[in-house]
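Just one chain follows, in the form predicted alone, and it is written as structure tokens.
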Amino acid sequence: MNAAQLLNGIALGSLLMVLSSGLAMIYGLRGVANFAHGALYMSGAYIAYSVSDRAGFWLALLVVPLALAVVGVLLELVFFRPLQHRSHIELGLITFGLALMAERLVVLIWGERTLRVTPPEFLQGTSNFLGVEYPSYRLAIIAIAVVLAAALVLWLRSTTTGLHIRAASQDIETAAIMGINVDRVSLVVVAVGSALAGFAGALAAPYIALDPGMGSAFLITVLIIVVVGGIGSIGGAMIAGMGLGVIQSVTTVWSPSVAVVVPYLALTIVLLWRPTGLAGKRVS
């Protein structure tokens, strides 16, 4: 393994880290396997394509999370809250249906052709990093993801809203008895989780080719990351996402056929060793 292969894994892990932390937040509080999370990621990438084509990539990184946060608010108010007393399977199936509809909507608006987003001009080409010539934009992905992850953890640990989110994720009924507005907390969590999915899609847009199936391709991996990290644990999801990204990237160079089964192998090993996942059911 050389330094470039390791950096490829860290770049992939950075995307998985951002994407899975949003799903971990929603799963930890709502207990819903949000199968539409991959569609949110895909939508973020396509919206970033349209915005960056007209107003530049940096504006897209601001617009996409805001747009997907609005979608998250709609998910909470229209589906998650009215159906919160239904079984998780039923709600999961609804989110799966929403994901399928989102894919068809993307095809209707942008078509089925593969699209690409051009990174900002100063991030095109390569940079020398630790003696290795490496694509500048991938280094930017790593830096942005690390800063975002640190900001998210700081927000959860140092703010009143973060404290309420952690309390409600542990026991939502007890949190309500203690005076926490759990409806407001749920709205914030789903909005932020959806915004993170959209941001991951916008960040990935110059890195990978855009196609309507990109969300489905990442969804299973992200669900595995959330389970391996510990249901509801954002810190666990971040660690698992980065670790799995590095392992899968390095394994792909060695044996692509083996790399395909790496997420499932990791899931099996971790759950046999620690059924609650790496961090158990916590928020951070």
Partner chain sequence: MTTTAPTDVVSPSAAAPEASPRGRLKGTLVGLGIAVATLLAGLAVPYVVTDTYRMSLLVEGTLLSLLAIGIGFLARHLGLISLGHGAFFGAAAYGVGIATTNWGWSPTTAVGFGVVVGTGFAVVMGLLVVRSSGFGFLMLTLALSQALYALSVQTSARPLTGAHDGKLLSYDRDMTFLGLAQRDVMNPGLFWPMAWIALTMCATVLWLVGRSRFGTTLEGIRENEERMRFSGYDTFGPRLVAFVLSGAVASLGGALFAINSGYVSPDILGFTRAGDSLIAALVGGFGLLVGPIVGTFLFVYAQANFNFGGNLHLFTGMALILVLVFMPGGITGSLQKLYHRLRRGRR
Second form
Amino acid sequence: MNAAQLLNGIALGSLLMVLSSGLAMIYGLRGVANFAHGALYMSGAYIAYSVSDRAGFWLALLVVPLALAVVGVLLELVFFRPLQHRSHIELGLITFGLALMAERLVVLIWGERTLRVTPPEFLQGTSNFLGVEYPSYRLAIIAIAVVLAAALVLWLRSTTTGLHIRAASQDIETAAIMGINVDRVSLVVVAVGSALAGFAGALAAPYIALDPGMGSAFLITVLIIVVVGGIGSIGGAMIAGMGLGVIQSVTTVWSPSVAVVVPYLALTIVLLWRPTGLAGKRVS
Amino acid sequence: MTTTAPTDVVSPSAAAPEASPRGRLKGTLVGLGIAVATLLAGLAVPYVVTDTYRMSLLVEGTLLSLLAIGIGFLARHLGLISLGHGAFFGAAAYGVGIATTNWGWSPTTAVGFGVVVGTGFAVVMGLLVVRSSGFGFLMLTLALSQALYALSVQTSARPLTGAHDGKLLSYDRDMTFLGLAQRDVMNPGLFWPMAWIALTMCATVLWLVGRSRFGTTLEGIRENEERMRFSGYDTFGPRLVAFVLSGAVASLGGALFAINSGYVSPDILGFTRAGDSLIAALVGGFGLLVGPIVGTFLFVYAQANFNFGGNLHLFTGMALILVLVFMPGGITGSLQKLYHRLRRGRR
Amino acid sequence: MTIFEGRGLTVRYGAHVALDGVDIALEPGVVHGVIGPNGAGKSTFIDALSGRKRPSSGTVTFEGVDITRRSVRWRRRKGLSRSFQRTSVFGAMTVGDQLEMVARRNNEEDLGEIVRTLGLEGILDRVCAEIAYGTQRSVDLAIALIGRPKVVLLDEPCAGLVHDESVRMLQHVRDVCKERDVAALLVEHDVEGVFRTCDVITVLDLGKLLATGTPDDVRADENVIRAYLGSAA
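Rather than the form predicted alone that you just supplied, could I have the structure of the form predicted in complex with the partner chain?
Everything in the complex follows now, all chains and molecules, and the chain you saw is the first one.
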């Protein structure tokens, strides 16, 4: 194993970190594992493809989260809020239906073939990082994702909205009684969570190949991360996401077949050893 | 997040109470009578439906129904929604493929082996997941079944599973599946009796289990797991047994599916396949045993007729959302509600 | 003669001590009440005794044997039973079905007697979720009484009941306890009801044991008057 492979792991981990923190946020608040999260990520990547084709990649990084935030608002207003008194499972299955539809819609709009996004010119080559030649764009992914994760944590820790989100994630009914506008908090969370998923997709677009199966492939990994990290725990999801990315990439070097099962293995071990996940909330 | 309130999707039909044991026995006998009649009537189907393509759709619907009633059984009696039963269906199918093609076993033995393999996976997965409920259960079954998919398409698994190419079944010409040579097994008209008998038998067994004392125990666990433990009941064992039983039914479906189609596609373990059966079962309705079967036949019909441009999942996704939002309980659940309302109206 | 005993029971949630070294001893045929203001640790106490919550320290003994680490299922099979503050029944099942189910497991020979005592004859084929709340509380109690348990821990059986129902419920508890020689623990919010029903009373405050004794002793106890009854009585 060399430094480049470790960096690959960190780059993958960074994407997983951004993606799973969004899922964990929505899960913590609405109690619904959003099965459409993979579809949001995929849509982000495809929109980034179209935007960067016409107006450049940097604009795409700005437009995509905004577009996906709008999708998140719709998700909240059309499904999550009106149906919040239904069982969580039903809501989850509705998002599953949305994921299925999104996968086909992407094919209808962009076609089934694999697409590629070129990174901005100055990030196309390699840079020297700690003595290794490493693709510049991947370094950018790491830097952006880490900054984003830090900003997210800071936002949740130090702003009033963040405080309300954390309170509502603990116990949504009590939070409502305490006078927190739960509907507003939920709207913010679902919008931000969706935007994060889209952003991860846009960020990933130049790094991976775009195909209509990319969403569901990632969804499984992200669901596992959220369970492993401890359901509803954003910090746990971030750590588990980064950890899994690194472990998986490092294992790939050693044996690709084993690497595929790493997430599932991690899930099984965590379930047996600590059924509540790393952060300790109960799987229910 | 332990919501013990029964979900609308899986809310049991308020069956007419049968207070006396005698009424219960009578109900069982009537049910068995209906099962036998259905079994016999179904055997006549190949004489009515002469078109091979239509017949093949009916066979497909019947075999996929085995998967769906497995899922439905768990949902109805334990309130657990599984996205993992495709794994048992698929593992059994691959088991049959490997036993015949790689090891030269006879198809009949291979089907038995396939069911054992699928059921074995159900035991392993069950041990890991039945402690959880609700979302935990849904996600864990999905994740663990996808682990199997990820393994099956690995290049290193190619000799066994054929990886992304799938697995073509081949066995000696003189070998038969319960008397049918490979050519005949793939003929839907000739294969139909086996599929139909398997479905009616499994449905009857699940129905009887649901009515038994064990079924009552499951119902108690579904309604209030904690109170069951505080009433002296083990709740892990019965849940595991129910999970494995439903997995075994799905496995039988998968094994027969493989032998009938002579090919195992890698999609059989995939993400969308896992969803299809759950959606079919949900749309049909979990409240009644026949709900998942109705849903599956509808799904197979839709697949054959509305799959233009490969947009099937656009429609199934939409159907899932519409059913969940507007008619929880599915088609059979809504019909049942209508029936009860009409009956009450008459009184 | 003590049949069931908790010694030095302590439950901590992180730094917060919800229950702090409480002792209790139950005797057959004696109704033992536990009262205390909100946050006194009553629910934690009954959870620790019944095995729903494992105590951080302290022991629970039953017939002289340490059962602190035994499962709730094991305890029920040996004759230790409890009811719940938030009604815990089997909602979608009929009353008859669920009582029979529990009776089967706990070798109850005379389910009819329990049904008669609690006045449930008329509703056996009703679906439990559809009957009145007060009646559901009776079903909850019936589930706990099936199988002639030797010890019954009742967590606020009168929660949510109107006054008349509450009086009747406590009368049932006392009757059953005396007739069947059961050791009963009654955690209640309704102080007046506890004084009327119980032979022995334990008062908790802020997770600590304040006093234990006969109703008259407790009523006269200065600590109790100061900390708890002061304003009310």
